[in-house]
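Below sits a lone chain in structure tokens, taken as the form predicted on its own.
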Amino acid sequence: MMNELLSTNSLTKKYKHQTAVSDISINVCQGEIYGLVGKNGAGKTTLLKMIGGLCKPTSGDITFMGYSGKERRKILSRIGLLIEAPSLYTGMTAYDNLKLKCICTGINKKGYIEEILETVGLCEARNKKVSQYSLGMKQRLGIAMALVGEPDLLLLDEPINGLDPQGIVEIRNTLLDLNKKKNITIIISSHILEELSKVSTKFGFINNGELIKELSHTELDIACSEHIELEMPDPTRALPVLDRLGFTHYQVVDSHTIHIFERLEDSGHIAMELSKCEIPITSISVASKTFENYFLEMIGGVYND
């Protein structure tokens, strides 16, 4: 069982009459990549800022590595942050940016900067001025800056926003390497669920400052996988029939819908057996959802089939 690294308890942040984050409780275990999913303005950045110590919660608490309340300040250095755009001196090289960060944090270890540059794939561009970097390279350097001090937790706010496909792949590979090779736990926010699904092991869906759903990657795959969608006035009447037919992998989604995740070729047989039992159905079909459609459904948006 994985050890819990971070938890938030009813975390809330209010600005005058506006509530940016409302009563959010999440749990992040050591070694996870936790994807915060939400549209722009949903509260993702505010939540990350509170976790990283950049702003104080109005109410609620955060526990990190067993420390909570004022005691948590002692170990905030164990958190690396890249919130919004990376803070870089564009007239300096990548090496010098990192050297300055090392001086500020009291690190003077031979080969330390080179190791970080190697980790984020910027060794060959170490002596190039940051002003000559692509957006993707700047983002990777921002991650490198956050890695100074060897944090246990990395907070990344929309790190792929505005990147071209190559830049997105580079950031994705960097994060997977950090997680697998260095066992760094990562919380990454984005409004692009399709991309988050390629790196995250767990997801939290945020809308209007509230956590509306939390699920594992496996649960997301199941929710979006191809399935028989059975719509009917009373789904509970169909359950004994499905059990008798040997179906075990199904879910009552709402008051009118059942999703069946096995034996997709048997939809006609299911309809016939329900008809024999005089159980009315509205429709039966084989369907699936894209990650994007699932996200839009979660936040009450509109999507196209």
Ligand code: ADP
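Residue numbers count along the first chain shown, from 1. For the two forms, the rigid core is made up of the largest set of C-alpha atoms that agree within 1.5 Å on superposition. Remember, predicted model here, so these are calculated numbers, not experimental data. First, how it differs from the form predicted in complex with the ligand.
In the core-superposed comparison between these two forms, the C-alpha atom of Gly111 has shifted by less than 2 angstroms. For Ser283, the Cα coordinates differ by 2 angstroms or more between these two forms after the core has been superposed. Superposed on the core, the two forms barely differ at Glu214: its CA moves less than 2 Å between these two forms.
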The other form holds:
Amino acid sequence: MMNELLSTNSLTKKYKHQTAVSDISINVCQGEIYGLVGKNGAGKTTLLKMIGGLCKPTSGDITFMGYSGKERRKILSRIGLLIEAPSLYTGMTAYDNLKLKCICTGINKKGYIEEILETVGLCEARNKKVSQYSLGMKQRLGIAMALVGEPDLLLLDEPINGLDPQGIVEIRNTLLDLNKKKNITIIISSHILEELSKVSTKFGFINNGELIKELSHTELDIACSEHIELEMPDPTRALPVLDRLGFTHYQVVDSHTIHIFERLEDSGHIAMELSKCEIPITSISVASKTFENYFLEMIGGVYND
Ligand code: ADP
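Now that the form predicted on its own has been shown, please provide the structure of the form predicted in complex with the ligand.
Following is the full complex, with the preceding chain placed first.
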């Protein structure tokens, strides 16, 4: 059993004309990398801000390390966050930015900054001014800043937005490393499920401020794996036939489609049996889904970012 680190209970944030986050309940366990997936404007940043104590929920509550309500303020320093662009002094070096943060947080340990720089792979560039850093390096320094004080939970809002492929790989490796070696729990948001799938152990899908689905990496793999796609006017009629043929691992996905996740070589046989029972089908084929298509189908729309 994994220990629960954070949970939100019916968390809601309303602005004057808009509900940015509506009734969201999630559970994040110790050691997890929880991926928040949603289009721009879905409510990811607002949710992270409430968890990080940067904005106040309209209703609902948050429990973190057993603390909730006003009590939670006491342990907000256990959360490291990188939300929107990192606040860095660009005229200073990475080392000095970190030094300043250490002074502000009251940390004065020998070798502390070096270790953090090492963790995010910025040792060599430590004495360069931040203004000379690439976007990816700035993001990694942003993560380094969030790590000051050894947080138990790291909140990262779209940390790979705008990065080149190399930068993306570096951030990904940094996060996996942090999670594995320091057992830091991470909540990371992105509008690209494919990318999140490379680091996350669990996913929460957010659309229009609502949590529309939560699933594990294994469940995502299964949902996107190869399957027989059976299209027909009335799927319910086919179910007794599938049962009789011994299929157990299938799903009616909408009013005209069934997905069958086993015996992929049997599609001809299925078609024949259905035809014997005079049950019409429109098509039968073997298909698989990309993570991105799964995401798009789930939120029921076209990409409009
Ligand atoms: P995401 O991070 O998924 O892109 P956000 O949490 O930034 O989504 O925004 C969710 C919705 O809430 C958006 O429609 C946004 O316009 C609105 N919103 C966010 N912050 C504010 C604010 N301070 N005032 C009014 N509306 C806001």
